[in-house]
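Next comes just one chain, in structure tokens: the form predicted alone.
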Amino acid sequence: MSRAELLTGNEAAARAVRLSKPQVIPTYPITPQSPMLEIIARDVETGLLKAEFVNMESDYAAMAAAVGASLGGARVFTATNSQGLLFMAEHLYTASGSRCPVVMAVVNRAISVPHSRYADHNDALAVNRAGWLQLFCEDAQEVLETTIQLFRICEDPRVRLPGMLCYESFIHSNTAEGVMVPEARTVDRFLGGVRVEALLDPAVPRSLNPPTPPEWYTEFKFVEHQAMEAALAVIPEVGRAYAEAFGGRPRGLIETPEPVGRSVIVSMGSIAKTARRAVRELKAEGLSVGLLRVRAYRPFPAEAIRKALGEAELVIAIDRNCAAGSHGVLYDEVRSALYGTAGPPRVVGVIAGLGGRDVTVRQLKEVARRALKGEPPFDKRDDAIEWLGLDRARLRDESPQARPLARAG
């Protein structure tokens, strides 16, 4: 039913798109997802994928076209990242508010300034309130599986919301791994055909997004919220169905490879793979350390996290993102989820891997040991946060190249 192939993350996403058979693919190329679009365009040109591939003039226009195609009843796929995703922001809300089950690959890339083409999660997290599902992948296998699963999740009538498949620039997009690829006919059965109701029909004129008075607006937003809440059940349901159809492990909202210990590392994306080895080595040293990987960031699985961390005393949230003047999102979300529980664990935060910087097993082991011992900066009870691998020498560099804004005046 499946065969092993050596695929990059971009190739895995493109193969999943071919298997899922979207009918309209409006796109605008941006590094590093462009190679994926090249593969998809070639599949359309050679007849392997029967779809309208539309090269738009901008990311903004690509999402506008995606909304229109979805409202017309088409299964739609698109892709972007970084500045392109931010350029789409207005129509991200249009897509979710119009209940368009568009699937979009977001190849997570740092946001300017300074300009970077390397990985972190700030692009997707900048639009984490736009009403889109957001699933974060650990490796190329999960990229393929999540792409296929998202079409079924987003098109489920209990959900009918757009969804982002998030994987990381170069770390995933350009790195080749062994991937089990299912047969086309079994994917056809799994997806069960296109389930996108056409809301726009030239034969039946209707208004879209009319001016809405206060008496109606709240109810529209509440219905969207209910759909996102429903996705908390649909995501693991589809993950189990995929595992039954194709093998492998069921993918749900979170993943705890083993029972968590007294202390738990919480992460998402590629850092989770590094953390797995760090946790194994720390356990071999006799330390009680576990791992919790967040797969579904939106909807955020607060109840599942509360249950998984019920016995923990210390949570170390590793964030590949940051917000100036605040913390990483996992730190904030996990603390919020645990607030009010009986005897909640202490939560400390670590900012790591920004702009594609390497995060090593040695670094994660060292930060876990220091957090367990309560060494600085983890000697503080509240708001303890570490910037992993911070180069203090660069902060002392007064050259114009290092401090362009400081010199600008």
Given for the second form:
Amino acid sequence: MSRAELLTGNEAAARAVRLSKPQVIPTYPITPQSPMLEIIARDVETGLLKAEFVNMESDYAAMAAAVGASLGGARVFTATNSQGLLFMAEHLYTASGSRCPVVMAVVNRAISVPHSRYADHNDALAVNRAGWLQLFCEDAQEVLETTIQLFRICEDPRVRLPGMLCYESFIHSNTAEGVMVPEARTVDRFLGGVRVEALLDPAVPRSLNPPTPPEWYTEFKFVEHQAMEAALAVIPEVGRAYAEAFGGRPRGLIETPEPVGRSVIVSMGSIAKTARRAVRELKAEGLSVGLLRVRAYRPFPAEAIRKALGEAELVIAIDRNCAAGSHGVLYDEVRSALYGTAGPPRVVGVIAGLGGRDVTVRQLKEVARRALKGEPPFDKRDDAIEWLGLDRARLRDESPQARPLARAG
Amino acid sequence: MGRPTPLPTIPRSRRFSLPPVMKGTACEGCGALPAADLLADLLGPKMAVICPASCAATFSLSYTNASWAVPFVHWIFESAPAAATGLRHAYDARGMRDVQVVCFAGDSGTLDIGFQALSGAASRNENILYICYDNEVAMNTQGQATSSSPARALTPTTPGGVPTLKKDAPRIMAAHGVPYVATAAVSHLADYRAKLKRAARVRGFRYLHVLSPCPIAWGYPHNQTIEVTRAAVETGMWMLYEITDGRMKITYRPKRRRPVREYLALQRRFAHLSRREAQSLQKRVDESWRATP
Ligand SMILES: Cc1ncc(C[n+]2csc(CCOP(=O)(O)OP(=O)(O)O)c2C)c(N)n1
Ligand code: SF4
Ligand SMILES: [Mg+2]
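Next up, the form predicted in complex with the partner chain in place of the form predicted alone?
What follows is the entire complex, opening with the chain shown before.
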């Protein structure tokens, strides 16, 4: 039996951690992941969770310890975001290369400079080639479910890779919502025992990470790639198993709330949640606009996206990320997935919600209408990309307050 | 100066040895070999070794061969103590408290890039044993200066000689309030052995700093490693002591300290030193001995 509770995203993650029973939790605080750590620390102190909670000296060290603990055969959880995630980068590769099924919450936060504590996806996306699964949540319910599911997905012998649970700074982390929380015993059954292989074990002495010659390096990377491809099947499989065990809808790689129709908004995270309402209202106006939410960004579900968008004529990729001199990741990867299909839809891009800027239902409806009509910048043949809500007046303003790099004081 | 003694054959433990095909990965006379050998011999088989990028990591495993018969991981340069922390807690959570978690690291991995992780693990008093084998340079990258390089030594990145003093790592570690800190030298194996044994019995963070010369970097013939190390100890340049729960005890006191210049004269890295510079080093050594109990 599940029970409804009012939980913030952070509380939902912490509760899922309590239910999933990781054995080692090395951590280092960063806003706004820290309230979650504090709940977990209390759970460990009061015995609600039997685990080794370790206050490391940095985010970097937290990830090093996470990998060390995983090599020792323990189920491991940690959490970070933005600067902490970038600082960890070296060990993200240690984790995936050593095939350690570490689960980490990434409370997506914009990267400095300029400094910001608010949401966007640039942190997780900066490390999207590090061999980690990356699942993006749209609300607190999904945060709880995805946390539990990730332990099972990552420890699956077909996968054995680390996974990031991505949800957004403040928008998710500090906003309370109704969340259905499953019972502890049923979660035990759902996850089964810990399936983390102790690669460092005196009973079977091995030496790990030899200098690998060019004749072998490629094979290691290919096997990792295969594991990631296996995750394409395991993620929906575990989503279905979860829905069977606890109710709710089965979660997979992508989600299309309704038949997508001819024009489709593609997005992930909280913007996808906002877009649900926008497409409903547009439908009521008689405009045929659907929604495709990317839940699994790594592995990238190109096949599922191709299938879902087979009939579409226009795709509006809305990215809560940016890369100077390039495009949003959804714009690029969706376009690349569709390239070469028969009569592929036109793909246009929208950069939105950077550094925590609100993205409203009204804005999404308005930008969709303009895209449908082919109004600027969507009249361009190539790289038709809108920076949503960009205030050009500010770019002209010469006052120091308006510059992206603020004055002192 | 005495006649150079040939490198004694170090009794090979079953737990650490270079497989014949890997012989070329360590140089003859490498001071880190006996440091590793005795460690594996005394603490194995219930131990796991985390070894950050270094010469030791390089001679510990090739693609098809391993030197250690205990669990070993060639780790990222700057985070061995952090990984050891995780491994320790995994073992504890899984009821494997009797397994020693050991870091075996070079001086740069310990005192430069890895210093934050080292201090973090020591501050938490993690139950791990940390061995720093000190060859006073970043040798895996050809011998550049580290914060453990001694004053005035020539290295490729200090062509005029190291302008600063050698970092006093053992005392910095003792200042963390950890239960056991000791220095050792590969010339004094009985002393090193006793300290390893003592460290193995202590719970909490234990730090051993072993002077492990490198014939290539220091500039002396391969068969003189023990001789040169002994000279470091007998001239008082390298002090053998232990600090147990904050109390320092000299474990080997040279009967009559030999002049420092005898140690300097053995090595090419000090060949450029003027008489005055050698005298000033002698003065510093004298002072440090006067200041010890
Ligand atoms: C982050 C990072 N920076 C630099 C290096 C290059 N590197 C590898 S080993 C090494 C020097 C190691 O020196 P030390 O710890 O004293 O061990 P030694 O090789 O002297 O035995 C360096 C600079 C690296 N592997 N990783
Ligand atoms: S270069 Fe020096 S430290 Fe490195 S293996 Fe050779 S002797 Fe040992
Ligand atoms: Mg060195």
